[in-house]
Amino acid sequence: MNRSDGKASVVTEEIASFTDNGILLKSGEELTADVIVTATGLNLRVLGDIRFEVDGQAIDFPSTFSYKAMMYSDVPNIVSTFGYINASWTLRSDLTAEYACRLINHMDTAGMRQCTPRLREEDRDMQALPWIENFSSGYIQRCTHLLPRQGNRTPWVNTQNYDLDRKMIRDGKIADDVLEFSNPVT
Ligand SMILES: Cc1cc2nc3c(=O)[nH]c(=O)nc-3n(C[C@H](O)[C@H](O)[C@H](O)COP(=O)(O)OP(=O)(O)OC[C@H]3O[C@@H](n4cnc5c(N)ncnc54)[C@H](O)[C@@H]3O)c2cc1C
């Protein structure tokens, strides 16, 4: 069957709900259907849906602040990649990979096995903002409540700005007043 046979049609409307017989549109019209193939947007799995734990306690990522939009407050030894939504994804992936290498080299040199971003005293009352701002795509809107938060100051921001990220990530010192290094090699 194709559309030119007059046996198929296209309806452009908002879907309100499923019904016993098909789909109810916002207009009130009901479309009957034998089979429904849904394509109203994927549901993103945050950090691959992996259950991360620290000392047996599951990490609640929405309760954490992102450190340079790649590590998470009070979560040791994890770096994840999130690129740009307004430029090449890999531009930021490269900065992240480069930073991760510098971090590992620093830990090797210092003889430390653990690094953990910790909120500073002045960060404790920081407002928790969405992981990413001004991004209306459905697949992000649907999972924003599951994502880590960002703060309103360096280094807790997801700037989505290459110039600012270069300063924060590439030019920033590894040993700053936020990253805590612990668990020395004995
Ligand atoms: C800036 C940006 C860059 C990206 N870059 C890449 C990239 O380089 N590579 C890559 O692989 N992916 C990229 N993505 C992701 C990719 O666009 C999405 O993963 C993909 O579009 C998801 O497809 P989807 O069919 O699941 O959902 P969508 O493309 O979101 O389609 C869902 C459709 O369903 C409609 N809909 C939802 N609810 C209803 C309703 N109730 N009634 C009627 N219609 C409804 C929506 O209006 C929408 O048109 C990018 C996304 C963005 C925003």
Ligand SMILES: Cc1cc2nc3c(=O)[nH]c(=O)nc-3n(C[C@H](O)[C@H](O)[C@H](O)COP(=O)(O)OP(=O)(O)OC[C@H]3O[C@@H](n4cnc5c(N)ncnc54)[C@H](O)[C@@H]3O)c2cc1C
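Each form is matched to the other, and the largest set of C-alpha atoms that superpose within 1.5 Å is called the rigid core. Positions refer to the first chain, counted from 1. What you see is a predicted model, and the numbers here were worked out from it, not measured in a lab. First, how it differs from the form predicted alone.
- Once the rigid core is overlaid between the two forms, Leu164 does not reach a Cα shift of 2 Å, moving by less than that.
- Put the two forms on the same core and the Cα of Ile174 is off by less than 2 Å between the two forms.
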Contents of the next structure:
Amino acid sequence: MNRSDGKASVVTEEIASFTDNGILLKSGEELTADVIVTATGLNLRVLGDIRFEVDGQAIDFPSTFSYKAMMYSDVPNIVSTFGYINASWTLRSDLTAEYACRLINHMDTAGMRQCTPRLREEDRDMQALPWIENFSSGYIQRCTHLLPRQGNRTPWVNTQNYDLDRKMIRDGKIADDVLEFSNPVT
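Moving on from the form predicted together with this ligand, kindly provide the form predicted alone as a structure.
Below: the lone chain, stripped of partners and molecules.
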């Protein structure tokens, strides 16, 4: 390749070794290179690798269902942000922050210290699906077993759709038939 033509190439193949002129691929092909950028893959740290407990019992997030893609079934008082995989990360981050503020304000007004998403009776038999579907990127595939599940009905679906989420999160009421408010302020 003529380096003065302003073009570059990307090769995604396994490297056998580095050579004086570039790299030798497992296929036997040698690529000459001025610059080599190696990428071994991102490993997500789900919820920062923090061990969470409720009443002394460790929370097993992969056994929970994701409520509105930001809270977790049977886990009180936690809201987390995981942006979109198909749009700007900040779109969902903003919705999540806005919802968290609305939730806290609602809890203050109601005089409650605890809010817990609970599966409704009709949700107990819903299909458990991967939290993110149809996304082949390695950084998600390597941690799918560590993520919560999503269901096949609202509000347990991780939509990856800003328009649907905006209506559900921004326009939906806080006190619904899923959130359980408890532990009143005394």
